[in-house]
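Have a look below at one chain only, the form predicted alone, in structure tokens format.
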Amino acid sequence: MERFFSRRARTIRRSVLRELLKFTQRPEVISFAGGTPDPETFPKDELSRIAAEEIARNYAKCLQYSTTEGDTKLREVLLKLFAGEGIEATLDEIIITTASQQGLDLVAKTFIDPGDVVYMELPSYIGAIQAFRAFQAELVGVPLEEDGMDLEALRERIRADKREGRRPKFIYVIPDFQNPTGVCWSREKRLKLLEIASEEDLLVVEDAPYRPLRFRGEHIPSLKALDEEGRVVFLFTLSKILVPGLRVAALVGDREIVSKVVAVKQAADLCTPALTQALAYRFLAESDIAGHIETIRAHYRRKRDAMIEALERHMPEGVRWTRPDGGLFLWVALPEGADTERMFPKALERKVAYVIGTPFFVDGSGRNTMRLSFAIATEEQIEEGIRRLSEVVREELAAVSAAAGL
């Protein structure tokens, strides 16, 4: 069947993280793998007497087509909201995506041709690989520091591209609580980079789920709320403080961008399902967002700090790991030599599961790393899994001095 697909389908590959989440869905696996919200703070009562009153009430419009752009009202409440994070934007510069994974293949097809360069932290996001690579980007990596990209190089690697003849297109990041890192970006990174972007004449995409979940620390402007020249692409989801099921999310851009966008998701699934996008906007308009979202905050907080608690006590000397103020994820380095891959059929028959490092790295680096996420499991599946986890790391870190002959 080969010979059917085309050029573009034989270069896609699937997800390395769905591909492993595949061996971690056994009950007795504590897994720190999958980046999915705790169902505990869903607002399942109130989702449940919303649907009903919809469905009952609103059918004929609720359960018909929406336009492409997405349901007015949903569209304003989310404006009004981004409003109070400094982001100024018009009905006609935001469209509503089935989801913000929708959202990174549209900024694919929209900007993307094959053989263009795209910027992106190193590590990053795999769903954004896989996106950009589907259409034929050269992904770069740029090295990701404990406040951002390394913007020098990134200038140095910016200019040397356009020197050899290549095509710089956009640069992506996830400035806040980035996935897989957890690492935030400081105000001058943000500032400094839209001032690259801007002396390069690049767009710049900002992915944004993780945005509403800081627990600690100050509160830093998006890149959005920064912008100045429209350079920035904002890609928000509902995922994260409300729930994954909807497929909720929106992009909101300069409206040349945005009107493209919107011709281009015609062409995909014409528009995002109007019942969803009902559900949200009754939550967003009617409940005490702000109350949910504080109690989603702390609910987190709580379980990154039995998780940094249970490595200080478990880990083995040498190990590292990032201590996010916000989001879903930490991320975990083993000293060189190290394979993370290697150890994890290891750590199921521990009845553990994580996320190896190597995908998240265009350049495939990262082989002594791994993601780990504090979202699902209890504070008591954390110590254990972590202890559970400690054992496997320590028998590593045996093989390879024992290796290297030390």
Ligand SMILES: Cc1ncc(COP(=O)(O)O)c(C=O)c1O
Given for the second form:
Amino acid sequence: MERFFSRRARTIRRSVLRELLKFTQRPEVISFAGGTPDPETFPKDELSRIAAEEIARNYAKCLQYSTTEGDTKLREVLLKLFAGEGIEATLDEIIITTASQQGLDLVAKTFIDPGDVVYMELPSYIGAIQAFRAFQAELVGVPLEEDGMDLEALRERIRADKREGRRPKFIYVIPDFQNPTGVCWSREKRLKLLEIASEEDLLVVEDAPYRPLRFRGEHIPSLKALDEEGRVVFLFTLSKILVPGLRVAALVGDREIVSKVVAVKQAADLCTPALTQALAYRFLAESDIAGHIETIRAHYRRKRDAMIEALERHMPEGVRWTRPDGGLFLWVALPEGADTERMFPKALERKVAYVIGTPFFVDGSGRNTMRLSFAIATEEQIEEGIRRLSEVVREELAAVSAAAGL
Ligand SMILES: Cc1ncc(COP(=O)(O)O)c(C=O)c1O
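Show the form predicted in complex with this ligand, please, because up to now only the form predicted alone has appeared in this conversation.
Following is the full complex, with the preceding chain placed first.
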């Protein structure tokens, strides 16, 4: 059947990650592999009530098509939420998307011609890599440091690309508690990134699913709030603060951009489901959303602390990890020479799972790294799972030393 596939479809591969995740879903496996939020945080009773009421009373609207831009009341309530964050936007500067993964796909369709250069953090979110690759972007990874991207490296690379006749298009970043590392960008780096984007005349795509999930430390303004030139396209999803199952998110940007994205979305799905938009709207308008987010934060903070404590207790010398102030993930780097993919079957034998690092690196590096999610496992499972994982890591490090003849 391959002969029928388009050139584009031929370049698209199923995510390695999804394939690996299949092995991790056996009940006896303690999994740090998933990227999903904890169902314990889902406000199921409230959503059940709202869903029953909406369908009974408003079926003519909520079971109908929506507009491509999305429900006006939902957009208004989201704009109010964003205004509280210093993001000033009007109704023609926001579109509802079928969650942020669609936002990324629409961004790709709207901006990328084959060969256009997209800069992203090294490592970065696999779903974005897939979305941009599908449109034959040339993806350039820029090393991520503790406080954000290495911006000198970014600037040099953009200039070199321009000199060599390539076409830089946009910079994609996840400044708050990034997937996969949990890193949060400093204010200085956010400002500097905007300066570079302005000097080099590039767009910035800011993906902010974990932004509200800060457990500690000071609030840092989003790039969109700092943006004075309309260069930032802001993606925000309800997946991590409400539920992923609604598939509701928003894209905020310059009105000309949003107008084009509306046209592009029409061909994709006509509209995001009216029903899930209605549920999202009612939840945001009627519930104590701030209180709900506070409960979620406390929930993940406890688990994050449990994971850091377990890592400190069990991991051997030479292993490093991030200490995120928010989000769902932390990032572990083993000493050079270790290989988390080689280690993976051994981890599964011990009934513990993680995500290997390489698929997050557009340049294929990161063999010694892995992502751990603290979202789903209980605190007891976190302690036991990290204990098991540290045994596998010790074996891997012993094998590396033996191979090096040490
Ligand atoms: C950085 C990032 N962007 C986008 C998404 C997609 O989220 P959704 O499509 O559920 O809104 C995710 C999901 O894990 C993510 O981590």
